[in-house]
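Next up: just one chain, as structure tokens, the form predicted on its own.
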Amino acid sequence: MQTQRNHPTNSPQSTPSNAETEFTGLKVFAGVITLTVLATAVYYGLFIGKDLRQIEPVYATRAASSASSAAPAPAPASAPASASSSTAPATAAAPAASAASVPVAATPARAAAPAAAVATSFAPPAADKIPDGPMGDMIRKGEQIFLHTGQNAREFVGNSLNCVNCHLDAGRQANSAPLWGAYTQYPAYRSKTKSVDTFSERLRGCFMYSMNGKAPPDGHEVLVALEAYAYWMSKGSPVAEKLPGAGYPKLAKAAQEPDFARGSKVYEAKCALCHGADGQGQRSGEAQVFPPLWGPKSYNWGAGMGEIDKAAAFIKANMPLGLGNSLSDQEAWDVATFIDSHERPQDPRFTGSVAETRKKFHDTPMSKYGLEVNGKVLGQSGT
């Protein structure tokens, strides 16, 4: 009888069953399929992501355009209509710059803008688009007068301010009385003068009040240059149409009566760093880096910024510089009250009597002229 031997390949311990072999094959197949699907998803995902990145700016632009068209136009401004070609804040609680001779670190950059975006449907022409030729030369002259008023219109300026102090970014910035929001609004009747004023007459008033100087005579090159600059800045702006961002924004009525003491605290915390504890600003050599807000080198009692509501609106939208809309409405009202409750140069319309001058030109709760503040009647010193 022949002994039968088991061949190793027939051993159940060493030979996988057909089921096991099929299972292994399925796992390999599933793995291949999975890798293929993942590779495909990654491949198409890159293209989809690219398309979305291309589309996203389009929707962002449309959203910004919709917001701009929906934004209500701010109230007209009564502050000076001149502007400038470099960013510097102004007469109210914020830094201002004399654009050429100040250290770069102290001069706000033209690109700088308030933290809160401003909806506006108009953009003035870029600074490097000023044309060549005689017209371009006059526009550039106006730009330099606007930026360095004390240097380039010395005979008509009586303080340390420049036009750019109240009209930021060279007269471009919305909600800081930009030139493009003012030039096309004239001729216009003004309650301040009780007459229909031309834009040139409006500029003359700026020199008398905001600059505490004297008005250039009609047709003077200083006025022609400033008007040429304003004309160019308004290129493409509709005539006699109030645009969003023109003037200063209208500030809601204060929840509490504006208060000198509260305003003093806001000033100390948010304004004194640039304008000084004494409100006299800061100088660097001959250059006024940050403007004085009261005293003999500031705007006089006849300036629009001497009215609390206008100062508060400017401060709210633009101050501290680069941080516009960071103060609450109440803080803006309080600090504007504090600033405009200090003595400053006499109103050029002074009649010889503070009481009569108040009755004739300052009979409003928005002016402290002729009122007693901290035991002193303002307007009497005639600084």
Ligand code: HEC
Contents of the next structure:
Amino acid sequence: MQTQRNHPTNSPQSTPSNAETEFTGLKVFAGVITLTVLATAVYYGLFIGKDLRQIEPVYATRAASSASSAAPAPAPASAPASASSSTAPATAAAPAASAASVPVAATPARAAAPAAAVATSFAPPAADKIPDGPMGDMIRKGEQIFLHTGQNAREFVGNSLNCVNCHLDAGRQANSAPLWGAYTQYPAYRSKTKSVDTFSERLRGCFMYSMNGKAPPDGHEVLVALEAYAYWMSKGSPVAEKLPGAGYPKLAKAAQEPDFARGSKVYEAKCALCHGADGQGQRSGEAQVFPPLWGPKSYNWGAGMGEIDKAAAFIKANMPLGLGNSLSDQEAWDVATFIDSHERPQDPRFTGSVAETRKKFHDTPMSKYGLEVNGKVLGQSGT
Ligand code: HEC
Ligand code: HEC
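What I would like now is the form predicted together with the ligand, since the data block earlier showed the form predicted on its own; can you produce it?
Entire complex below, previous chain first.
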């Protein structure tokens, strides 16, 4: 006997027609597509919807690496991640990574650089190529100070930042003021100090302003170690030649005047997830997993990042983490304006008067210091 089939064919004996097979195939295909689209939408929806679970892998990785970093002991044969500057495995958005799979190394996980976007002519030596011996020990010490500044140079740091927070990928990443792009540029005249500064003096500047701390005295081991690290990273680099990828790429003026309100919307949508709605970043115990962008634990008013054009350039090239160059120029200018319109530690060059300090050191449209924003004159905290 024949089994009664459900499909509406004329002959009960016939198998489904070709057309029908095709139709079923099409339905399956459409189903798969729909599911894929839905899953993607849900994933990105959650991400943009600030669901913390989506950044948990990055968070866990960073927390774990910070926790294992207190030991000043050098980490030989470091993370395989550092073998090449453009192939870091942990990406900001990788939902599959787990804390357990993180290589235990002192090098923090970082988002993969947008490999194709950065054309550099120079590649620094791999992290596991640091030589043995006393010179190697000093280089490793410098690396550890660079990565975990608060732990390894505590007396000179006055906030919760580390050098690597603004010089990504252990100072390797092109377009985030990499060490290999900096070392061979000094001595150099700097308008900020109005003098010809050595590399070591340039380092002292980042301690005073970006790290809101104290400049280590000339010849201090912290400076020697950092200089040794930068020197080693510049191996094979031409001296006194500005390399592509050095510094932060200058950002062209945006079409519209940068705007606080628009910037706050960009911030909420694309930055708050990691840096917090209040801009204070995120901590895990002792470890600062995501760095603060303003407030008492951030860079002070004298820092380069406090200048809107520098912040916009850094942000455009490097943020959101792992998604560099995804913001429009306008968004980068707007969000930089928003961030640098918040209160932060006093400029160490403070003269006793905000107005006077502005006139002396911040007389530029790129600084909001001493200006009124939302009814409050900035630059008054800690005064
Ligand atoms: C808050 C962000 C921030 C932090 C933290 C920070 N820096 Fe910087 N650093 C900058 C900015 C901004 C510049 C200027 C880049 C430019 O003008 O292209 C800079 C410049 C430099 C330069 C010169 C780069 C060049 O191309 O001339 C060196 C070297 C440097 N920093 C080292 C350090 C060290 C070492 C630390 C930690 C002790 C540190 N920085 C911490 C933001 C930061
Ligand atoms: C996925 C998490 C994540 C997102 C999203 C993100 N950041 Fe960051 N950001 C970081 C991390 C982590 C660092 C430090 C990098 C390091 O240590 O390797 C950082 C560093 C920074 C810094 C320099 C350090 C400091 O504290 O001043 C600035 C400025 C910054 N981010 C701005 C932004 C802006 C603006 C956005 C949104 C357009 C954004 N970030 C989105 C994770 C993120």
